[in-house]
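Quick heads-up: it's one chain on its own, the form predicted on its own, in structure tokens.
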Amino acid sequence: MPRGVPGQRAFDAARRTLRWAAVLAVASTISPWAGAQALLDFSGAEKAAILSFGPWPPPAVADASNRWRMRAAVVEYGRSLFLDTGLSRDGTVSCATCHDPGRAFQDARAVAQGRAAGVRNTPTLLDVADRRWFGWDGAHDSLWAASLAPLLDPREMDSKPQALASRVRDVPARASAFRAAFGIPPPADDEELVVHLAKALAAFQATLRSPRTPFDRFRDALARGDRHEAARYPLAAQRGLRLFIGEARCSVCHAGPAFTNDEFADIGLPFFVAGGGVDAGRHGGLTKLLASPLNRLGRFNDAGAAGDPRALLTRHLKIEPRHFGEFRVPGLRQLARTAPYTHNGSLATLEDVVRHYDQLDEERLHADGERILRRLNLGAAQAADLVAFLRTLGD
């Protein structure tokens, strides 16, 4: 029967459902933490690909646009601001409300819930300082600009620059805390003062580094030729890793030590949001970024646009039709602790994520440009192995 016939579609759907029931059954019997006593015969190319995911952690890198980022007093001041509900309009919401330190700095919700419900999933803040663009749509080109946005967003903390500035400037204890952190009095310009608060928040968030993982121990053992230590890495995870860098092609986008290429992609998810609206993704994010006075080309870049190499990236950005519906490729570290997944929180488990790519509707993807994503069509054991590998990317 031709694949386009409705009866065939129903048959295919039933077959996929049965196959994924088998995946869940197999996955439930595999412990990614049990020590293996064997090592797959990885090829030279496979070893090179595996080594490219480290070493971890990477060294801290300064941000030219934020001269306060590595100042200890500013980091500590930023930590206090992160926990301060007084930064929200009604005193009920702090940064930690959505970015809960006890939940890998996210909130385990499908979409964020600040003073009102949002439309996107709350991403973890672990390793956020390494990113090139910030937010699911890349609407910010610095961590400090991204930190200011939720303070002002009506759905999140719903404050105003004047209120935030007055709160610091007009209360002696808060003005003193600001002076102790920055070594200067609170600026008279409201916007300048609020940007300082955002840069303090960014300085704190830049310290949030995810811990080393079983995968890192395996990767480093391979690097030094320690086959005995490498063989302790579970065989299921080894097989899943081979899929990840090979047949499944996951590493095309999830590359490097943080398992992300820091770019944006359409992965075939619907663009529609609650209430009938549309989330334009990277297309809308670029529009906001290029119009923002807080981008790296603006007056609040501490190095100036000419003195900040990353400002060049912003200067040469162009909005193209293909950007519609693209969202940030997330890093995969601590993945098991940051469910649910994707920009809209629509995939509840790692099994759901693998199932999405296994059964990918390629017709939903953009037709222009190079097509990277393909339906995986994995067997049950392969899918379970891939999940086993992903779980070893957490502590």
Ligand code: HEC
The other form holds:
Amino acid sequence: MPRGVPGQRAFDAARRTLRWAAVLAVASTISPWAGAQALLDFSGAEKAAILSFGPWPPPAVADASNRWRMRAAVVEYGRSLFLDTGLSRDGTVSCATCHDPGRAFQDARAVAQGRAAGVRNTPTLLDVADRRWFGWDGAHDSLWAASLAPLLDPREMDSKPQALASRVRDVPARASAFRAAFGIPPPADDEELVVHLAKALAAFQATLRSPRTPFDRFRDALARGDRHEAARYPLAAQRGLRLFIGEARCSVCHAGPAFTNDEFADIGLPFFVAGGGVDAGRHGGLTKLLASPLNRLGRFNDAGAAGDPRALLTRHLKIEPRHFGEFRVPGLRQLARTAPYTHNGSLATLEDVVRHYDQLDEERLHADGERILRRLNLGAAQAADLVAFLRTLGD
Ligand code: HEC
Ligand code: HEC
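Give me the form predicted together with the ligand now, not the form predicted on its own.
Starting with the chain above, the whole complex follows.
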């Protein structure tokens, strides 16, 4: 196109004006100190909310119920057990079959498939030792009890305590590996032996820590007042974060450095399961936990219930009708690597999760208690911002 044509000059001038108008429109929503880069002008309250999602990694949570947890030889033994298909009834399934170390310790399936099909989604095991309750329904109050359950579950590894114990006690190589780890020979009591295996598995899993993320770098930059570094965090993610802690009220439940309050809630997903029946969620989990000889009040707690502050939490649990259909609030770190989502894997992508909250069927929610969730009607741009934020919770 020839230059210097009067019409073209007018066109260029108009385009420059338009471009400046667009720049000013964006600039008016961002901080005047941000310079060329973009940092939303977060209020004091917003900053405090953002800082509460860190620092990362957090200090390790103590667990008096497992005295083997910090012993390096037991951690290594737990790692080998985790990969060992010899612990399953027919020698085909290990923990890693479903909790695949190459996939953030989950299986990318909607629901688990072990010796038989399960009804729940396999959770990641990254950061698992920080949780207060284990399983989507909170059926376990320790990592080791949650690690023992799959060994015996007919849909998972389908072993029996007696068979499992004799496979360790009566195979010389396995017996000596046990002795090398714990410094004692395999116990004669089957249950006690299996609990030792579970405590080694827990010791290994307690080392699984998710890495720092773009969000953590942003959060720490805000904490130090480093606006230059903070402004490198994508603007869409900043807007999504503002929604997450504000209008969309996500952080009422997804709170703290792991983005979970360690409680249970009903977000209005259907609780019917394939093949009929319902998943009672927390209601069923509490019933199991309180009846279990493996809970923190039982004889396998290394500190005894009196010596373990976390046993008090178990002692004070009560089953109430509202627990029906509640599931554990999952942490949100490394989400991009852990699709599909929710207890039954029914939401395939993060876009689907946000759409679920956005178009929530309020009739499906529990009527009792404070209503936290409500239909958001965000619109496409805000929904995309929320997803952009969630993606920054991964490395
Ligand atoms: C067949 C697939 C499968 C196998 C095999 C399996 N798991 Fe799991 N795991 C799951 C599923 C599904 C859940 C969720 C269970 C629930 O909520 O009821 C789960 C939950 C857990 C949890 C609780 C996690 C949390 O965030 O609360 C731990 C811990 C765990 N498994 C450890 C293990 C260990 C250790 C092994 C091997 C001994 C193992 N799993 C074998 C599928 C499996
Ligand atoms: C009332 C508490 C509560 C609020 C508020 C809440 N969530 Fe959740 N969230 C949950 C629970 C509980 C689950 C698991 C539900 C299930 O499996 O049935 C969940 C699941 C998720 C998951 C799936 C994670 C996974 O690993 O499967 C994502 C992502 C998520 N929520 C993001 C959000 C966002 C974004 C918001 C705000 C729009 C939000 N949540 C608001 C309680 C809440």
